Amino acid sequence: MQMRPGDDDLLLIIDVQNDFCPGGALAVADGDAVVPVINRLAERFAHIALTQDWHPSGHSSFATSHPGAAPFETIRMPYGQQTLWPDHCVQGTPGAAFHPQLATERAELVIRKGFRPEIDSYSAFYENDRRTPTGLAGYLRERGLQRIFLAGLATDFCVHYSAVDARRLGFEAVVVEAGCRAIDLAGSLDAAWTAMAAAGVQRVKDVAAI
């Protein structure tokens, strides 16, 4: 398959925010290493979009919103199982800002997600109820964009859910592994790669393959 980006391809940069990088509230190990990779990758694309976790204070996915609960526990929510997280990416805080070295100037769209207090949102396309859309799919279709290259944080959560939803909605999806890092919570990374492969998501190692 031809990997060189064309006019109907989009680079979707997932949640490269301070709170997911070393020193942040929900730091992904080596998370800031994706920044130079993504910046090199972005030079090859005519179309770029970003996602940004954007939680109100007291969000229902925060462990602090559930007395007696601890981060990384799983609870039952009305829409299904939900991992509880440390407070992170709270609207307007430095932790919610994009990494300062991330090149964002050429991005045509920023999708903010997780802003509904009662529901978390991993995917760039849907909230965690798997039904409430962000509007990204409609934007891509109106723009005639058909193939989505994904990079960012974290491989096993927001990148994974976004890539699988892209396939579910009929888009081609390619994950650039060198531009991602994982949380790997109780085997979540292996499970994510298995689910992405089953959905028809393609996987490339690094920028040189594109």
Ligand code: VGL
The other form holds:
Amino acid sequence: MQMRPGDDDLLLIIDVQNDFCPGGALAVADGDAVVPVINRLAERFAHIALTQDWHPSGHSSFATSHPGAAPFETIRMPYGQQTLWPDHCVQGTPGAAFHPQLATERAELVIRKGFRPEIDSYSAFYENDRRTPTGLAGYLRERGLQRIFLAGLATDFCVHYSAVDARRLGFEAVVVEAGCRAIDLAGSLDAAWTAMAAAGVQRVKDVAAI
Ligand code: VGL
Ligand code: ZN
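Same protein, different form: I have the form predicted on its own, so give me the form predicted in complex with pyrazine-2-carboxylic acid.
Complete assembly follows, chain above in first position.
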């Protein structure tokens, strides 16, 4: 398959926000290392979109919203199992802002997610009930964008869910590994790569591979 990005291709940069970088509220190990990789990658794309995790304070995915619960525990929500997180990416806070070195100027769309208090949203396409759409699929279809390259944070949550949903919706999906870093909770990174492969998500190592 032709990997070189063309006019039907989009680079979807997932959640490269301060709270997921070292020093942030839900820091991903080495999370800021994705920034130069993604900036180089972005130069190759005609179309770029960003996602931004964007929670109201008191969001139901925050452990602090569940008395007695601790971050990284799993609870049952009406829509299924949900990992609880430290408070992060609260709307309008510095932690929710994009990493200051991320080149955001050429992005054509910023899609915010996780703004409904009662439901989390890992995927750029659907909230965690896997049925409430964000609108991104309609946007991509209307613009004739068919293949989505993904990079960002975190590999095993928002990148993973977004890539699998892209396939479920009939888009091609390619994850650029060097542009991703993982949280890796209890084997979640291995499980994510397995699930992505099963869904037909392609995996490339680096910018040089495309
Ligand atoms: C994410 C956990 C909670 C992510 C967002 O961007 O992968 N993970 N919210
Ligand atoms: Zn979140």
